[in-house]
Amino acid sequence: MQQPVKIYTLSTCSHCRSTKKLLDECNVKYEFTDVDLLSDEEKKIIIEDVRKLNPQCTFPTIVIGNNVIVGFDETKIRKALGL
């Protein structure tokens, strides 16, 4: 059974697109939130959540099970996924 995967991204971010592409290529199911496309109120709530995981609030912020990975790091992502 796959661990839950959630990523917080920006629609214009190349590292965020690379993260989605890697997960797609590995056939990993994931949820994502393009933070920049949210309404102001939703954005405020989500950014508070991201700051709890990643105080710098940078993107992508990737949550795989209990692991938080900040930025696109293919090695760390694959390791957290057990690939």
Given for the second form:
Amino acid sequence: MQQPVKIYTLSTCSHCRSTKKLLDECNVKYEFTDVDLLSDEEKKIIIEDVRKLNPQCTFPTIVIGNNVIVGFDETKIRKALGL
Amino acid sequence: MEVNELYEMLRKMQEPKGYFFSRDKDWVLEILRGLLTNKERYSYMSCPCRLASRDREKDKDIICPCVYRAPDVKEYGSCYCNLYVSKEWNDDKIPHVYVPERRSSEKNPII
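Given the form predicted alone, corresponding form predicted in complex with the partner chain:
Shown next: the complete complex, the earlier chain at its head.
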């Protein structure tokens, strides 16, 4: 059973796109939130969530099971996924 | 403005200052499309790799080229987005490390 994967991204960000591409290529199921496309109200709520995971609140913030990975770090992502 | 037009315009402006586009042109064009999206959305070319506040004054440090480009290219050979890089970075003479966010967390992001 795959551990839950959730990513916080920006629709305009290339590192975020690379992250989605890698997960797609590895056939990993994931949830994503493009934070820049949210309403201001939704954005505030989500930013608080991101800040708890990654105090710098940068994108992508990647949650794989209990691991939080900041930025498109392919080695760390693959390791956390057990690939 | 069309993305190729922006590419040529910025290249001519930035290369003489020692800032080169990454040699990965697809990557560069994606970022430039992000800049054009942000220009339409916020009316200024905010960094597409960071969340803008919609307030030009608050975002002035992340209007591309951001104020962090110079120290990031100096230290890592690349800006945060891997858009502007040094000649050495493009020639693989220095390692391509993930550039950490230099902007302070109090500023990032202000909504």
